[in-house]
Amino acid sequence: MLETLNVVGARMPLPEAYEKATGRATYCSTMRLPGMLVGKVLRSPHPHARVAKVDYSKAESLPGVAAVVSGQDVKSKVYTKNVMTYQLPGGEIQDMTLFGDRVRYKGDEVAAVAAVDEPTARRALSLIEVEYEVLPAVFTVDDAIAEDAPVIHDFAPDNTPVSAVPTFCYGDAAKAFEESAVVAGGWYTTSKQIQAGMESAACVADYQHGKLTVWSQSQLPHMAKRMLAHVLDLPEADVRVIQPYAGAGFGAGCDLNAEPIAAVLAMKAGAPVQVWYSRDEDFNNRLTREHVAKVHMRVGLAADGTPKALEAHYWGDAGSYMCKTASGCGVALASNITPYEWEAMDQKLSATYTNHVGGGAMRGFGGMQSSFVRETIVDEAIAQLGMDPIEWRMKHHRNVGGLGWFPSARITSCALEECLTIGAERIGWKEKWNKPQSGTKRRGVGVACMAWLSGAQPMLLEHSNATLKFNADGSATLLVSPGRVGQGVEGALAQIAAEVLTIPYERINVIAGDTDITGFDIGTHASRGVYCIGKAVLAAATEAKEQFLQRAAEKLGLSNDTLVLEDGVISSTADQNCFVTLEEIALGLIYGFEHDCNQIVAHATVEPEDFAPPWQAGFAEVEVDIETGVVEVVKWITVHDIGRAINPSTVEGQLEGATCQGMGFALFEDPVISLSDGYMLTDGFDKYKIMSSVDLPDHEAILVEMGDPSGPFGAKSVGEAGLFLQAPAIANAIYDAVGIRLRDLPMTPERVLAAIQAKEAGV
């Protein structure tokens, strides 16, 4: 049993809420600032062709233009819009020019105008004239592997600049294949999900005496600082970065969207420039989910259920940039290690170009389309053996110790039996599980875990700073840099902090957001927040803490180990009268009128080395109507390891919201793309369906809470942990009632409804 603490656990108010709740709160689309311009972006109309020529004289002379710009007035920088490159000592792959003299999709940058209104910015567009040298495209894996393909970069002319790169292989799986019992496999296709974000992508852009100033929805804004410093051939130092709140986030931040463009803009034009897509661009241009297309994976099982061997190769469709597809698979085959005890693996990814939009980040980062695939084949495989997949899911689960996701590192926390107990409780799987069904809608219940990270490391660079500043009242200002996309992560830093400091929650004052005034920070990715950068604080916090002893035992004349800090008061352990507040010591050493002016100001940097995964199991209770294909989902029910929440509200509502992502990727969510043109024909919110609250069947997050002994108070992660077991689970309560397996996402009535006439048929 965790202790009782004061702040850390209580259900706060979340610092943005009162801006967010009045309408006071800005974002890159709601800003105004004066002599503001209006950015767009001229597409190509053709998925493939050279850029022979852009003439923009005509644009550049309507009244009411202030800069017009294409490759003519840019350096040639090869860059990539995945500013988390710069985590990995080599990088990862940069393939794009700003406005290049050859386009890869439909969509794809040639040019940009800066006007004073929308009407004059279109106007301006239509009058650029471009010549196209129109090329061959491709739009699927299997198109652009073909021996006759078109070459889309070409330092990769078979298109597959990664191809079967072996990844987390470990021991002999040719032979615990050999000895395995019973062997469960097959080929998967997964969706390219869209963020689908409120707010569409925008960004604002000002360059003044020599500074550019960016306004931007990154969630790493001081990385996007770098990247945007290299393709504009600025100094780091000449770059600022601002991100506001943000109205879109699940991972679409990771990733540069117009912020060269608006930055090129406002730099020829002398004024701020604002970019903002329409939704339509935000859908088609901002790079979606990372798309892991073609999974093929089996698994093999030994007589008494021991897992044997894990065989998988992922193969992403990069779409017309590399971007984050081979790191996406990547994360996708790291995912398959932790959460069972296998004797052998061999794994290893391939990515290939097609001329559509590329594929960048969002939230569950690979996790989805891997927990999908293996926890669909690990159940088909423990029904082979007629064995319970709650039971079998006990026994083989690793523990402390164990494998983490890289070869470093080691599980230093699980409560997964506890997640499995209390859902196989609340769902009533004893009652309801493997039960003959008849009449034409049948029910079936169904499960999934997963352990995830809290972090990226020891794989990815995690570096967080955080710095503590006090003010003559005992208040502090606290400076960290996380992504600010309304993941209530500044609170539950600011209530590490008042927990350390014993001071109230309302009294730690939260900065974030501003790589000049910030210190570095990774931003927020792979659910780092509140563990690596919650690590920061408490450090920075513990720091200050030792600042305020240290003074108070000068003052009154005591050693700092008979000093006890309660309640923002430091008092003797002897006796209790003799005593200082923080804001006495506050106030004295702002305000030193013996000549010993200070203020107190602690910081720290961290860099976490542990491997600390929440795990979680999922549940579902599912109606299928045999006549349709329709699935309702009767009943979800999440159990999320989460160490310690810091603030069990915002841990709750993270799990909730994606239990709507997860039941879209699942069901319904499906981006279709042209296979003549490449281009999304779910351009909108009328054509691609996400989850709404009506949709939503009962549903329940519960959170188990045992601590982790390298966490915050025992705190791991949750941002993308709750979306990655619907589909499977989901599928696995599909099996139980009607005895189809399926394989392909979204699992839509016509695919269910096709699987159930094929076994009727015997096919």
Given for the second form:
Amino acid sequence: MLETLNVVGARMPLPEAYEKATGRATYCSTMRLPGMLVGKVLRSPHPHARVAKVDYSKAESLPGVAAVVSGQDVKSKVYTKNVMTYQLPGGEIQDMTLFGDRVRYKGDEVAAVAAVDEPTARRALSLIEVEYEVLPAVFTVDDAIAEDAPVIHDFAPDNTPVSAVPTFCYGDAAKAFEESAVVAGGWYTTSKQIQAGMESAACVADYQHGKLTVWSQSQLPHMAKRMLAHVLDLPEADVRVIQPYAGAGFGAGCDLNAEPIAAVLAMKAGAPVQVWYSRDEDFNNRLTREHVAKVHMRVGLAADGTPKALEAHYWGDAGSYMCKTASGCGVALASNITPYEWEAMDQKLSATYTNHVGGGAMRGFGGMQSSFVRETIVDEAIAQLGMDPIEWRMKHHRNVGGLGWFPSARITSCALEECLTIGAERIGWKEKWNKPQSGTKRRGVGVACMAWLSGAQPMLLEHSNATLKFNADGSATLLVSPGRVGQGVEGALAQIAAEVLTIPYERINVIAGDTDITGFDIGTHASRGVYCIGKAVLAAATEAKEQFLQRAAEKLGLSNDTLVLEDGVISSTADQNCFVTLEEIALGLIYGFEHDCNQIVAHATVEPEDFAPPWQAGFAEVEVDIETGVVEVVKWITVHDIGRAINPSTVEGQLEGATCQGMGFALFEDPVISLSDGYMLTDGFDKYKIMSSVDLPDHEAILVEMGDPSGPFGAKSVGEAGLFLQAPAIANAIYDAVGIRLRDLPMTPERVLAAIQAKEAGV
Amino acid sequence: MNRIPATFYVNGVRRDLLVDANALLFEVLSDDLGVSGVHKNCDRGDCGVCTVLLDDEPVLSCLMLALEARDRQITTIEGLAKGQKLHPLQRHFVEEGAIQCGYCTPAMILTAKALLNACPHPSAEDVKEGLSGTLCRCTGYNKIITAVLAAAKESE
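Having looked at the form predicted on its own, could you now put up the form predicted together with its partner chain?
Zooming out: every chain and molecule, the one shown earlier first.
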């Protein structure tokens, strides 16, 4: 059991929730600056073409138009919207040019206008004359790797700049497969899920006196600033990124959207410009989930169940620009390492260009595709040996000190067995699993497990800073820079600081969302907020506490080590009547008249060394209608090894929300890309279904708190963790109910029914 | 464009405006009246995020012509709190952790208010049904349902 703390572990309301509940919160889409113009983007009607000529003279002369821009207005800099390129020493592939002379998907940016209102901006777009030389295009990986396929990027003549690269291999896989009693495997496909936050892509830019300010939904504001400076050829000092609240992130804020375009328009117009995508524009042009189009995996188990070998090839469909497709495949391979003790692993990845919208990042980056494939194949192999899937997982998972997600990382804590035990009891595993079913509606239960990470160290740069400055009343302002996507991390960071300083939560005022004010931070991705930024806050608060103790020691004439801080009061361990409050110290250091003013400001920088994997078991009970193929989830349980929940309410909220996204990935979220022009046909919530309140199955999230030695107060991550296991656990439950193995997501009624019919026909 | 004089009662305050015949209620609220708590997403009635109350009934402000709301009472999220005192629904949304990104929150709270007017003692199923026209991508709805039930209980 973890020791009980005062502020950490309490269900505190988030300060930002008051603004959001009253309509006072500002988002990029709700900003209305004086004189602000409406920006609109002219997009390519062709999936692949050369842009021979752009003539916008007619658009420019339309009354109400303030600026029109195209390739002639910008320096031709190669860049990428994927600002995470700065987290790898060599960077990731950069293959974009703003308003370049080549368009590579239907929707690619050709020009843009800024006008007084939307109707004028739309009319102006229709007046821009563009000559295209249309090129042949391809929309699937298989077509893109054909011998006579058109070349999408000249530097990659086979359209596959990342081709079967061995990644994270160890041991002798061939030998391990030979020694296996059972081998299971096959080809799998997964969906290019859409992040689908309720606010479409939006940004505002303003340029005054040589300084650019961009209001952005970016989850990674400091790196967004660096990329904007690069693409616009401005000194980094002249770019400021401000984050209002974003109408959700889920990875969509890991890439730039129209920020460079809004900036170019604002610079030319001399007025602020807002670009706010319509919903169909958002579906078609915002980078989607990293798209691992197909996966081949095999696993081998010894007769006693010992995990022998895992072999995998993850193949990404990058779409028109690489962005995060290759890295998504890489993370999938890395996250296959942690869960089980394979004797040998042999994994590789490929990424191929096609002519549709590119793949960015979505919550569960790479881990979705590792969990679904690995956990269903393992289930298949376990079933062939006639073993219980829970017992097998209990026995063969890796443990503390074992290999982590990245070869140099080691596991610091593991509560998977507790998660499995609690979940099995709760779902009624013993009573329900492997029971013969009859009738047209058949029930089954399934389980799946995963281990994720708390920040992407040591593979990626995960640098965070935190600063605490104290007011004269002993309260503090905490400067940090996470993404502001609704995940609630700012409250948790305040709880960490308040706990160390023994002051109330309300006395920590968090300031975030402005690169001119906050210290550098990678931002929010890879479930890093509470762990990585939390470690910086913990270090800054500890440093502040030392400064207070030092000052108290001087004031009381005692040495530091004889003093104790409790409830905002520093007192002598020997004499309780000898004390001074933090407030008195803070006041004296600001409004003192002894010529020793020295406001307490504490700063800390961290680059965590450990990845502190949270573990998780997911349990599904399903009912499959064998006449229609409809799968109803009767019950969903997530049991999550959080280490320590800084704010249990926020942690549950993360897991519960992720459950709905995971169900969507598993069962119905299915972006359909036209095979004739690459356009996304599912361009609205009427066609791309996300879960509403009436679709909601009975679901719950249970937390296991056993602490992690490296985490702030023992905390590990939760951000992405909640949506990995729905697809594999539901697939395994469907197998338990009707005996079919599904290898393609989402598991739509059509696919389920086809598999049932194939089984009945003995195919 | 022919601009038409129209009177709106927004959160109890009379507003006299000239509006375009084809202006949407969302546009008048957000652009002409500076109501920042009304949000918009899909423009076609799929998401419910633009919901406001018109004479206490939820309507989609992005699909309604402003002139249809002429001379009627419009309630936006700004109309719920009394000074610093939150409406019980707002308070329970905050306390239950029912708010994440917050973009759907104004619509959710206003829809819940209309639901509780019509059905003061709802079951969890009633709440799910009543809120089903507004999408939330963040929360998984559990804490929203709990917050609405808690607000209903409080008014008993």
